[in-house]
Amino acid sequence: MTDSLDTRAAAATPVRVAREIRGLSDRAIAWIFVAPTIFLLLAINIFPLIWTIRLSFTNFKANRNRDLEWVGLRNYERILGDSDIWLNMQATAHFLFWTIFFQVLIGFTLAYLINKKFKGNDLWTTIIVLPMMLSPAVVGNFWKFLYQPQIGLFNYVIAFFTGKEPSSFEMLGSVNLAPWSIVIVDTWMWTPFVMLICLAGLRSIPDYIYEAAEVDRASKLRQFFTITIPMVLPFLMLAVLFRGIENFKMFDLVVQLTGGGPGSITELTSINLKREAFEKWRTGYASAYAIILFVTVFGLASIYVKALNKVKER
């Protein structure tokens, strides 16, 4: 069947085209196949980036029909000098640090326990991985219900251990507790992702290394710090890189839970950027804001990848 299709396709190809194809090098043929993908990337990623950079130097507003006015670096100066934006950066840094800290700590612990073969290992792995399979919108609504002070299960669990009344505190409405409420939810949802990466690292360690350490009478604690941690460290750093990039642009989960409130205590940079662009319609200003965030993430990620490569080379 395949031969007949090939034969018919070859017969249907014009002689001139067939000669031109036969004269192409392997590199030229490879470029013919790759070109549509490159064009798509240019159209979807590169062109919008260049257009955003151009708009960042103007006072353009998407809801108004008027000529662009070139303002130079004024948008960048206003953003970097805005104390409210630095507060948003601080809220984002708080969210980033604590989510990554808890996800790495809990994720590695779970991976270390699951790596020990025991009865029901596969079942527990499946149960633990379930949260990361859910949509952020579903998770946000689900936890918003759990955080309700009157009927939410979370308050009753905390009240059981502390002895306080369940309605005496409100996670989403408290200035002090709201940032921690989104940290808890993100940790619950994405710790399994870190666990899977750490589990891959643990299972990549050859058994003979531990066997050699036991022959040398190395204790389990010494094996953990001299074999397990160094060999899993690149995987841990990779997990931190992925989660750091994703959490820096976190939007949907926070919108579902707090909407940036109370006040602006949980207003991350992504939420603030959306408000500037699509509520206040300061498109040029928002474009400059987006470029600053892009440069920040790209710069930090580049430095981090260099550190990761050095760790892998050791």
Contents of the next structure:
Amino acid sequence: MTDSLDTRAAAATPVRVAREIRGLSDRAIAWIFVAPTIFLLLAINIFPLIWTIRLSFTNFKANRNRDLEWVGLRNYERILGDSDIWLNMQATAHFLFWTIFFQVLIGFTLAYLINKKFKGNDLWTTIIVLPMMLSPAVVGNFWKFLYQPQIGLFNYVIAFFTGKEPSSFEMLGSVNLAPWSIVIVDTWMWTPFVMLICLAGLRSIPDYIYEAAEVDRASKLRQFFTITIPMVLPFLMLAVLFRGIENFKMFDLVVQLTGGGPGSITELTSINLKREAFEKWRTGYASAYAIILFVTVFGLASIYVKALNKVKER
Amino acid sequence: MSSFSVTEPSARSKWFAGTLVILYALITMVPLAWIMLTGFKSPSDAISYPPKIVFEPTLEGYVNLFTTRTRQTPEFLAANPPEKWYEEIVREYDMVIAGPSKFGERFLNSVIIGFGSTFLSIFLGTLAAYAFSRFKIPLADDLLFFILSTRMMPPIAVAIPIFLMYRQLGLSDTHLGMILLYTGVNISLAVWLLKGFIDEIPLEYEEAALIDGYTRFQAFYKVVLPQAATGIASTAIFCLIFAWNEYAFAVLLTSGTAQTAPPFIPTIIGVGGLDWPAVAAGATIFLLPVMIFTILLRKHLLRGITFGAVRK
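Output block for the form predicted together with the partner chain, input the form predicted alone:
Time for the whole complex; same chain goes first.
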């Protein structure tokens, strides 16, 4: 009922007045629509960031009820001068490099094969994608079971193929193997992501380019290196960017798998940060650490995006 | 025509590609299949060497997951014969069921917080995305990009001030607190994705509606919303999966009332260490909905992943 009344009222209003009302209400609606989101973003994203910056100049401890003291840049100096933190950075770099390496290698290969459009390819794509949809903490937890020395399936399978004793190696307990154990699980979980992005890239290449190449009698190998690779590269680089950012933040999967151990050999920066902030309760120090990590990712990502845009322009 | 196309792969290369992909898919499924199997094993079968593929299935893991049990004297056990099938299962270990475990509660928390934050993200996100898409808002793009870039911060880093803030506001370990937090984390991506979908809807539809005398608001929910339904649905799936799987905030900000399943499942302890069949049963129940979801909604989901990533 009100509908038709509105309609009639709208029709009866002179055009100039109507436009004015609408112009006004447009602006009002824009703000009404955006305001709650902006508020939430300020409260959950921006305000904490500012608070973290503020805390990073203090010696605040969240488990003590004492006044905070301004310490200037001392937290930053201590972090950058701490050799243990550089070890954590190295562990993170190892994890980042090898997960991205394997995920790009396997992910691109799979995408290339799936793009051959064999029968049932979308069903198998969905099955391959399953691991990346799961909760990383739960995944880390059950891989811990697979990695158990005597009883674990992983050790059994490796032992079966190499002839070693399944109790002769500990994926999670050995200093040499633990960094690889987290690389294996992350690769298992996130290769599908790289694969999907590559697949989108491969599918974006129009057929006529290959047809033209065929007319020019370019060999398949040459087509692969002069058409396929350059056309997929921007997509691939994007996938690398996302995996890079995600794995720099990596916490849940690894904390469940190794807890940073043995010793601190798989203690990635996020795990170290959690220890400082929520176990040692050095809130001020941890805030400075958080800011340093944020600036690092942000800086690296910006440089990378510049490179990516250059590749895209070509 | 297609059979003569130079871009159509040959039958042999299709067969070869298909074999390799299926092989990879089968290998990648082994860990998941193993966990599901382990859920139906007895604790001794679960840790036997060599690992057992053939075993006598039991629901012990599931019973242990949902109950707490106590050991009883033989006299007590003789005086109280088991009534239900699940009571019989724990009798083998001279135990009786003392009550429900916390798993049901934790699972329910995951459902409440997951759906609550998804609903809120989509509701607020759609409104904001529409405004960003249709009205001139100063600095909209920069604002969106900056907000999106705060997601580059490790969750632990964000958790420090959130922890302090929630402690002040009394939001720690509450459903509302977690719903607001997950909404805050999800909404930047939600707005970004939804704006993409709304941008694709031709402006003409709304203009026609406005000329017909619809108000802006009517045009929004009668013309734009139905058109954006698919986009809204796939964005909702992403928000839901994020909230469902999230661990770092949950483990730091919740301990009881509002704790979700991911921090809870790894802490299920049985007699003499981790009760692997119960952990596996919990993981299965928790992961299965996402897996079924993924298979059913694969078209939207896969499109959404690539769309979201490539747009950024």
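This is a predicted model, so every value here is computed, not measured. Residue numbers count along the first chain shown, from 1. By rigid core we mean the largest C-alpha set that fits within 1.5 Å across both forms.
- For Ile50, a C-alpha deviation below 2 angstroms is recorded between the two forms after rigid-core alignment.
- The Cα position of Trp31 changes by 3.7 Å between the two forms once both are aligned on the rigid core.
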